[in-house]
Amino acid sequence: MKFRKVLFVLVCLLTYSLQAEDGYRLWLRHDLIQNKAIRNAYALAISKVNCQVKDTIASTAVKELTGGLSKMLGKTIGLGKVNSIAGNINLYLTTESVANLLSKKGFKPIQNEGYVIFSDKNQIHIVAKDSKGLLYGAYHFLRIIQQEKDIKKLNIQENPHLQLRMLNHWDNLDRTVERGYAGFSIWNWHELPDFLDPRYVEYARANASIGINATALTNVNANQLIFRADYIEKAAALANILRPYGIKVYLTARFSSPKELGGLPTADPNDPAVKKWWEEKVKEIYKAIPDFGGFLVKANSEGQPGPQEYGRTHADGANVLADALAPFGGNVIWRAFVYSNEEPVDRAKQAYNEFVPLDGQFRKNVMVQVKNGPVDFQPREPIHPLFGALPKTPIMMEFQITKEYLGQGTHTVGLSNLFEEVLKTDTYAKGKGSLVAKVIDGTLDGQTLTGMAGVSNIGTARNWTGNLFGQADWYAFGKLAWNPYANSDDIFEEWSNLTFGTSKKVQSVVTNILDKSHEYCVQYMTPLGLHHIMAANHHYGPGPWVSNMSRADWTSVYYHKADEKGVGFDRTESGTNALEQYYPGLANQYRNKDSIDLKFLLWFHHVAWDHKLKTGKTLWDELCYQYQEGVDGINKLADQWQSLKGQIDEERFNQVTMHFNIQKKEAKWWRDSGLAYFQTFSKMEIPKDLPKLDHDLNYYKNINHPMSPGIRPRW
């Protein structure tokens, strides 16, 4: 009996054993510090926690900081008395007082949700203004103890630079997820509010880790039903879950919700019918979910209904929601991603033809939220000239964390250069240094109002996000809507160390890794400001080709027009002037051809094949380099992966290296697929030192996927 109870344990050790190294744990990994010594000094340090707040958040931040100390020291951290500092690890909000002793000690004010972690006199001290700040204070110490830095001279102040913090939940009702690559989503709305999964509990513990304080639960392409009583109930029960990790909800709202759900005749934003049934359902919502956050709005887009039907404008739309959130301190996030149904002669330049003359006229609580580039989430996009361009209106960064345009799924592409490229890049809308970070965290023009969302890239993966290193664009969209002024290095080292163990071997892998993936990824799919050359309607691999859609500017033609002549689409003066929507100091580094970085030289020229670059190679030649060092380059990154093989646990080694597999395969797809295209114009030969086309145009043309993930439902 004896040896079978054993036999028993060590059979469930070696399951959780398994388990545990799936990625299901992403970043929260509060394993048992392996160097005694380093332990040792740990457990010594620190032996309670005690709390003088006694708030849900409060007790959530004293629940992870015991919890997650325990499993890393192997002992029992106890808690002190609540009225008590005088244990090891101190929590409590600033008085008068004590940011009097924080000034002596040459920290700032302590702003909301921000927090300052000292050591004094064998004790540690996480100070905050409020119990968001205590919570984002003890992660920030959990994370110190899991890369085993110093805890003895701790001298840390953390201010968050934007208000909101948000993920987009592109989910529907039905569980799908559009433009989501890891499973369906994580929201069962059908079993909502009687079945809880845990999972909702460990998504709240990962994002508050890395300070996001807001989702919307819903798909911007919305569906009225979930203004219906018992969804509102159902997204009560998700609120509440939530709540003691310091996220607020927010919802999608179909503009057309008081006729479609409402009965209404109208859902025109002037009529007093309209108004009086948005501000009931209003009401209705914030009984359930007293902390609601508000409304996330897509309208006059792509089919979905807006205030334009009525001959309103944006603003209007915005406005009458605003008005029924405002008494209860409810934000209006208003998308800025529009095109009419009549063809643009170029639909970069709409969202600021619509926008510019708004600037203003929205309320207060309203936000507009404009993605980081002027089409839509292209493996590289020059800024949006919005940023800068809308100086009374709050402006709301939105980046996509699912890659739709960039593998999706399969491919490995670290995200934060692509943020923080965006991020740091200057408008020159107030002369030289008027970053986009500067726009979306108010600096710039004195906004109060801040945010930045990002798309989710989660779903029912065992692993969250399917591709492993998705965790990592994850973890540091985090940290830059905390710090739009962060450096990607700094971010990919703090993930590596977390997810992956403080070997430094496996760092430098890592972390080259994640800087490298996303310049290749640009190379070996849209080289040269090449974008918008995707296959159709599931935007899964190349379609240079796309031409026969209902809307010129759904066409990959419509984007890269190619011809005998050429490649690129002219957006100087010469063409459709999208130049003139940016500042005097940054059209100029676009405006000439020869000079331009050549990482935008086909989003603003048709240039010739035959033109002789900066590089000294023609155009054609270039292209093809180009091309190939994309696909060698994801070729070294996956032979860099394969020297960690034993130095990383086995499934999650053999996740990485199946999915490089893919990539590697499908790279190369990608540059054989776009010469093989461009070829028919260029008639020029590939460069005699690159490798040759495998198949001819016709059989890259035939390649289908019909069934491929993400694509976005027809009902």
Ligand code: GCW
Second form
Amino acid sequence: MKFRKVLFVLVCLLTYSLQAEDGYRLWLRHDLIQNKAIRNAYALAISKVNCQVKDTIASTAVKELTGGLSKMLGKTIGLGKVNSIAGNINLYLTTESVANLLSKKGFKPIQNEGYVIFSDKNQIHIVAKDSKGLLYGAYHFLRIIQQEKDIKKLNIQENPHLQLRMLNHWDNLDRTVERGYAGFSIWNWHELPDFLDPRYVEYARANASIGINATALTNVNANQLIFRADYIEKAAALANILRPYGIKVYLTARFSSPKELGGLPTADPNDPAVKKWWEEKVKEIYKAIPDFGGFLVKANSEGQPGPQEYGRTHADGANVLADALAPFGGNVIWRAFVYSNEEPVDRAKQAYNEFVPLDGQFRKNVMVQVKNGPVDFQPREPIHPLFGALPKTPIMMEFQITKEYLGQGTHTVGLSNLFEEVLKTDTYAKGKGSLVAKVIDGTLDGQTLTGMAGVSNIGTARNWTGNLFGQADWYAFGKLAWNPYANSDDIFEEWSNLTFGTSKKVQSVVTNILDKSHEYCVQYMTPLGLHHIMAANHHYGPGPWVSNMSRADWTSVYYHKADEKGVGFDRTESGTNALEQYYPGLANQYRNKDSIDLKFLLWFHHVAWDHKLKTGKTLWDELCYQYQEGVDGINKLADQWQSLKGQIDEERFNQVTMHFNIQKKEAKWWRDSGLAYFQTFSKMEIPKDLPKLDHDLNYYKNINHPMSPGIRPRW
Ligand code: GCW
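Having seen the form predicted on its own, can you show the form predicted together with the ligand?
What follows is the entire complex, opening with the chain shown before.
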């Protein structure tokens, strides 16, 4: 017996040392606990998993628990059959008597997909209302063990605040990924449904472990082919793999599919034949995927087809799909990222103008998905004015986890603070305290359909996200979709522990990088509220000079409006008055250029170069210092990372080091080209205590990266 135990530990150790540290295992490492005292204490306290629910999702919970615990404790954790045996982990669903017991212990009622974990009489209990709750509870318990926390007095309750916690893949059927910087799409459509890449299961595990319960497999710039019978079969094969992990599949619907695939003369949503086509298509999909989630739609936006081509509204368009899905319980997620060709006004205002008149016109199973800011996932934006402005419509948040505008694959930039800043902004829609988080969790307007989507940063890269720290953004997204009131600091700490182990030194550097990098990135890319000044098309690197595009609102000059007098977009009453789309409590914070938070200054105001800011500096000097702070900040973080040499495995240490090396160069590139460009307007000197520019403007203008990844394909 003893020999077998030693052998087991040896095998575990061997597997551990042979495991390539390439980041593939994400935060689900489940390595043998190295601290013997802790491991032995756990091994004494935990011996069997006893699950009273027998369905596929509960079986996943059991498999994950027994598998993860066996690896971490160095002993086989098998199945127990009987309740109330010391050392058991008991998984069961709540009943009336259980609910009474839990309420006596001070727990609130368990909601759908929520769970309670408590320890009692040498046993651990994971209780839920449904098997998804058991699965999430199981992953939570594994996290506790992985972080070597105390399990004697467990007293944990978690209920998800949002129902739909979803990834949006901008993945094309040819495996390219729009705005993807981590290789190709993990979905191998060509070989599906017969070849099932083991990665699909790992994908499902990773997402389920952080509470993600839905995924839109295909790009919002959609291809109608996905609705052809053979592709539906391929999607069904993926759905079969994701189902045991509680993940529902959504597909993106190209609005013109009835024409392109169905051969109809029109895709007019009011046309009976079009309605019928959608009804039949939906039936066909549900036959293959009985728990299909529904459609995600980008319509009348950036050249995508939509109902407006037929003189119909977004509501008409969404409703025809919603009616087809309703009998099966499916939803339509209709994106509000629209801006029309014809409209000459400020692009930041257009979605609001189009959607506010439609409030109340959408079917009950339609959600409107709104990007966090009114322009487009910029390094920093004020919140989208639609939050709080559609009280009769369920509003879903759309964040971008992939870093189209934040250094793409090469910059290490933690996104959680950006997400948190948005979620905790007060819309003032119903007076003070009307946080964006309250809009999307439904509590502000009594909505019951709630959700958050994140544009995925996942690809075929061995470590999934290309940049290792991109894993932290995926993780943070899941955590905030579960609880939009969560604090980034807690998320950083947990991710760091799970990813790099529990050393305090490592934790302090990793969490500091995640905490500070976003602000530094904003400073070296788009300080003081500048936005949309990146290179054209691929959006890689700076391009404040971009002025010649097919649409004015795709250029940089449209957004920064630099001239001899100053820089910035006047969105106040004297300008486009985008300000009026915000509730007064928020608008008042932005209205005055002398009191506005400097981070939004040039978003809302055109400010003279020599205007004295509240910092005591002129705008020009402040801009110069901000740019430099960003560059210096990233250098500092890169140095801190170097201090971890020898404290984490070499492979991952080197991966991150190499990306920091690129980022250091590029932060300077952003700063120097921005200053070289804006100086042609300000005609002012860069303060003497700051580094000079290495090159003239022409040099920067001539840098180009035509082969940058992630560009939208044009079939
Ligand atoms: O940010 C822009 C991107 C497009 C994207 C679009 C959108 C999918 O540059 O690549 O298209 O947003 O969100 O629809």
